[in-house]
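Here you get one chain, nothing else, as C-alpha cells; it is the form predicted alone.
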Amino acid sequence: MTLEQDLTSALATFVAARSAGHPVLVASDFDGVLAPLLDDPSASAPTAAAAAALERLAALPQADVRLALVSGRDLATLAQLSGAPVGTSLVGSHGAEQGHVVAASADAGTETPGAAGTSSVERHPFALTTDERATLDGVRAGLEAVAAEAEGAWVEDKPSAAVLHTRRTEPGAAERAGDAARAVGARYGAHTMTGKDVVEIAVLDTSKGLALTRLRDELGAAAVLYMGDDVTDERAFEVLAPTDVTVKVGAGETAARFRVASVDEAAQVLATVADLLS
C-alpha cells in the first residue's frame, strides 16, 4: 500500500521539525482510524497494523516522538481496548479525562492479531462539582427516557457525559432521538456535540482540540500530526497550525490536509512515520 505522494512528503517534513526538547507529537482517534467502526463498541480493537505501528512509535526515543490517543471514550474503556503501549498520553471522553499508559497487562499481544491487552494508566486528576455532578444526573435520566422509545438506542455513561447510541436504530427513529436527545442538552444548558450515530452531552466544555493543543504545550511538540474520521475531530483539525499534519479518515467534509480511505491506510501513515524516524 503506497501513500500519495504529498501526504509522504509533508510526513517526511513532520519528522524533521523535531529538534532537542522538542519532539513531535504523534496523535490519532481510535474508533474508525486505528479500529473498525463495529455494531458492538465493546467489541473494538485496533487492527493488527495498527497495533505494530503503534508498538513501533512507542518503542522509538521519547526525545524524538510522543505518542497519544486521543478519543471520545472513557480513559478506562480507552484503555482496555486500545492496549496502548507503555508511554501513550491517553485523551478520554473528549479531552475531560487525561492519563498515560504505564504499564500492559501480562496477556497483551498474546491473543489474535489485532487485539489489545488492557492497559494500566495513570491518570490525571479530574473530579466533578456538586452542581456538575446533579446535571450529568439530570441528563442521564432524560437520555434514558429517549432510549426507551427509540428500539435498539441506548444510554453510555462517563465520568462527565452520558451519551445516546443509535447505530443500531431505524434511521427515521434514530433521526427523532437524536433531536429529543439534543433538547435534553438545551434544557440543561450542557455542552452537546453530535457525531455518527451518538449524541453525547457534557457537563464541562471539552474538545479534542483543546485537549490537542494542551497536550502539544504540555510536551513542547515541535509538530502535531493527528488522525480521525469523525466530526468531533474537525475541532482538532481546525485548532491546529497550516504546517501540522491534519488526516481525515473516510469520507466527508474536513478541515484536514489529507485524507485517507481507510483504517487500513491509517496504519500505513503511522507505519511511515515509524520508518522516517527509524
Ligand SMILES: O=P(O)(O)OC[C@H]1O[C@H](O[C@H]2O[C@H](CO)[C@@H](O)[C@H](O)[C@H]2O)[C@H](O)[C@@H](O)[C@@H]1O
The other form holds:
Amino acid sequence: MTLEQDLTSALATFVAARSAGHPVLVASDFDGVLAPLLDDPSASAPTAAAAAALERLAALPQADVRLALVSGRDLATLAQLSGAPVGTSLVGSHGAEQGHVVAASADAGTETPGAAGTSSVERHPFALTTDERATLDGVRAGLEAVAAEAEGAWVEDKPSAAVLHTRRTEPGAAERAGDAARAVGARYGAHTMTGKDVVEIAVLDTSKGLALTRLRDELGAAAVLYMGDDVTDERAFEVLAPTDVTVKVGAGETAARFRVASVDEAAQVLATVADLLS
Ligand SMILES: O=P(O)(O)OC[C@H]1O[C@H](O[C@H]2O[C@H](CO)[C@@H](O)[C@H](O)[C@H]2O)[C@H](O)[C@@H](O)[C@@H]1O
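Form predicted alone done, so how does the form predicted together with the ligand look?
In what comes next, the whole complex appears, and the chain from above leads the way.
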C-alpha cells in the first residue's frame, strides 16, 4: 500500500521539524482510525498493523517523538481497548480526562489497561461537582427513556457523559431517537456532540481541539500529526496550524489537509512516520 505523494512529503517535512527540546507529536483518534467500527464497542481493538506501528513509535527516543491517543472513549476504556504502549499520553472523554501509560510497577492510583497487565495508567485528577453529578444522572435517565423507545438503541455510561448508541437501530427510528436525545441535552443545558451512530450528552464542556492544544503546549511539540474520522475530530483539525499534518480517515466534509480511505491506510501513515524517524 502506498500513500499519496503529497502526504508522504508532508510527513517527511513533519519529522524534520523536531529540534532539541521540541519533539514532534503523533496523535490519533481511536475508533474508526486505529480500530475498525463495530456494533459492539467493547469488542473494539486496534488492527495488528496499527498496534505494531504504535509500538515502533513508542520505542523511539521521546526527545524525537511523543505519542498520544485523543478519544471520545472514557480514559480507562481507552487504555484497556487500545493497549497503548508505555509512554503514550491518553486523552479520554473528548478531553475531560487525561493521563499517560506507565510501566505496571507504578504506584497506587493507577488502572491496568491491557490484558497482559504490563502497563498502567497514571491519570490526572478527575471529579464532578455535586451539581454536575445530578445533571449527569438526569441525562442518563433521559437517554435510557429514549433508548427504551427505539429498538436496538442503548446507552453507554462515561464519567462525565452518557451516550445514546443507534448503530443497530433502523435509520428512521435512529434519527428520531437522536433528535430526542439532543432534546434531553438541551433540557439539562448540557453539551451535545453528535458522532457516528451516537449522540453524546456531556456535563463538562470539552473538545479534542482544546485537549490537543493543551498537550502540544505541555510537550513543547515542534509539530503535530493528528488523524481522525468523526465530526468531533474536526475540532482538533481546526486548531492545528497549516504546517501541522491533519489526516481525515474515510468520507465526509473535513478541515483536514489530507485524507486516507481506511484504518489500514491510517496504520500506514503511522508506519511511515516510524520509518522516517528510524
Ligand atoms: O473519539 P473516538 O476514539 O473515535 O471515540 C468515539 C466514540 O467511539 C465509540 O463509538 C464509536 O465506535 C463504536 C465501536 O466501533 C461504534 O459502535 C459506534 O457507533 C461509534 O460511534 C464509543 O462507544 C463512544 O463512546 C466514543 O465517543
